[in-house]
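Coming up is one lone chain in structure tokens, specifically the form predicted alone.
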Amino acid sequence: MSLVCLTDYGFKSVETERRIIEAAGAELRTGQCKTPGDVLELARDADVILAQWAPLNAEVIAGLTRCRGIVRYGIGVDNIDLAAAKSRGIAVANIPDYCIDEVADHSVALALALVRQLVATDRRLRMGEWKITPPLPVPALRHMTFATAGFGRIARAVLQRAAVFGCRLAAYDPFVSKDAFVAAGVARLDPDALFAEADILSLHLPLTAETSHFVDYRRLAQMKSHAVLVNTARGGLVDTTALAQALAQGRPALAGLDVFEKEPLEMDHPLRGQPNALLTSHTAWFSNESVLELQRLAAEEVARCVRGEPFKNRVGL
């Protein structure tokens, strides 16, 4: 029989995963692992593991005497070495199609809260000052350039509910045609078009050497002094503390974050002192719904692996 371990989780109840990898024909055990050792003591003699935030790198899969597979609970694989996965013909997946309905509802919240300045009346009004314009100056929205760093699915998602209100939409990304950015009537731009133009700015690109700090202080320098920025994506996208400088100069004017370079957000970190930055704390993929899809998805992911069958959402093909 087949041996899968789950690594770690944070969820009320893994029943379903049980329910599924049972049903395939596997034996599941469950830890609470926080260390590469603890990944070790599980799961060394695994033949496929789930994982949610436990590290992977290469002293685990090192490690691991017969695994085959490992699925990710999630969008990002940040916590696996995928390199050395390849080196050891371990197949890696991911669960992409879930939560993309959350994520675009919470980035484009962030904007239109910001945008609005909800927050900063709000405080400004419970403060005892009552005065029926914003503290800063409000462009209409519909002669605004809402923009994403990235053209996937949640990158869509966001666009088209930024076409309700009428934005001008663009977008970035090298690895999409020209023609699908016609079909869906955006913009295609360069990245320092992309800095320039956006008056909204929303980033949904994977995290890789390439795109680390992909907004760093010459490119917050490009942006309009009254742009947004916001970021339900990966945190290592940003360098915040060039962030929270470039907010205390005023460009951009404004910044919501869901995710951070490191988290939780440390308490002395300068972005806590902003009063233009929105935090939420990675909260952007949460649904009642959105929870007990990833946990069915990423079982059936395991499932396959334990039958023999590929994955359906393998990462680096």
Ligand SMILES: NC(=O)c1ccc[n+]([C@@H]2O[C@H](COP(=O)([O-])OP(=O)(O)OC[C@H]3O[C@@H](n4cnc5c(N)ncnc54)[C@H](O)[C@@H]3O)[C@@H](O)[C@H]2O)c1
Second form
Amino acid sequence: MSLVCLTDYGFKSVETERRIIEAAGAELRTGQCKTPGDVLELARDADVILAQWAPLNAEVIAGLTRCRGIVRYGIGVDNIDLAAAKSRGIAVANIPDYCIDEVADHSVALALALVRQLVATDRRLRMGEWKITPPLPVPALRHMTFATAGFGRIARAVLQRAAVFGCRLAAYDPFVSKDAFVAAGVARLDPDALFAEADILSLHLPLTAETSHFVDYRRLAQMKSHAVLVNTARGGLVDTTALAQALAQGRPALAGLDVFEKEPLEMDHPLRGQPNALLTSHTAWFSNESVLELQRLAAEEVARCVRGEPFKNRVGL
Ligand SMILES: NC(=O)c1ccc[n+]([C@@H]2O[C@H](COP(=O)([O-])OP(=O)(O)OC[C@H]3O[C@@H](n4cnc5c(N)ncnc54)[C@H](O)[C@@H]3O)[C@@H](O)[C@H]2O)c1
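Instead of the form predicted alone shown above, give the structure for the form predicted in complex with the ligand, please.
Okay, now the whole complex, with that chain kicking things off.
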């Protein structure tokens, strides 16, 4: 009988996974691994691994004795060393399409709340201040350039929403054809233009060696002083120490962040004390429906591997 190891999860129950995986003829062993050592202790002899956040780095992958497949609960696969998996002939799969609307909704919600200064105005009102004008200048949305870094699934869903508000649409993604930009009515920018022209810049890149600290001191200094930065992709895309300093200096003016370089965000991180930042705790993907969808789709992907079938959504070929 095959062994499937579920390294970690934040769900209330994994009974859906158990039902689907056992129906495919495998045993399911579950854990709550935090470190590479935890993963090896639980899953050294796994045939298939299902993981949420646990580190599946080169050390773990080298220690696996018979693993043939790894499934990541989610879209990002930055907790898995894809090159190490490839070198051991281990296929990796993600769940690319379960929460596109949720993340797009959350990204636009952060941007709108910041542009309309909802949180600052609410705080002020509760303190007894009743004023007609919000604390910062309020440019009209219909005159703004809403830009995305990346022009993949989530970025496109974000820009479709931004179009409804009359924004000019723009994106940077060198891996997407010019024709796709033209068809979507989205201006194709290089990185310098992206940072200089965006009134709202929303990040939708995978975290890789190349995109790590995509937003750093230099790029922040290129942004407009009233600009809004939104990150619902991965914390490592932004140098958050640089961002906290830039916000304090007012360039960009505002930031909406769902993801952080280290999660949970450290209690003493300067962003916590920054009133111009709106922070959420990696919840962009979540809805009552998306969580059930994620669990079912991930278990079905595992079941395919148990039965010796190819993954539906293989990554890092
Ligand atoms: N906060 C959350 O809850 C949450 C949920 C889901 C996904 N995410 C994150 O969102 C990210 C984007 O998801 P998606 O579904 O849009 O992915 P996607 O694969 O559809 O799109 C990513 C785009 O980035 C582009 N890209 C890759 N490397 C690049 C580079 N170096 N420079 C410029 N562009 C580059 C690709 O060409 C692609 O078009 C995921 O990688 C994941 O990390 C976060």
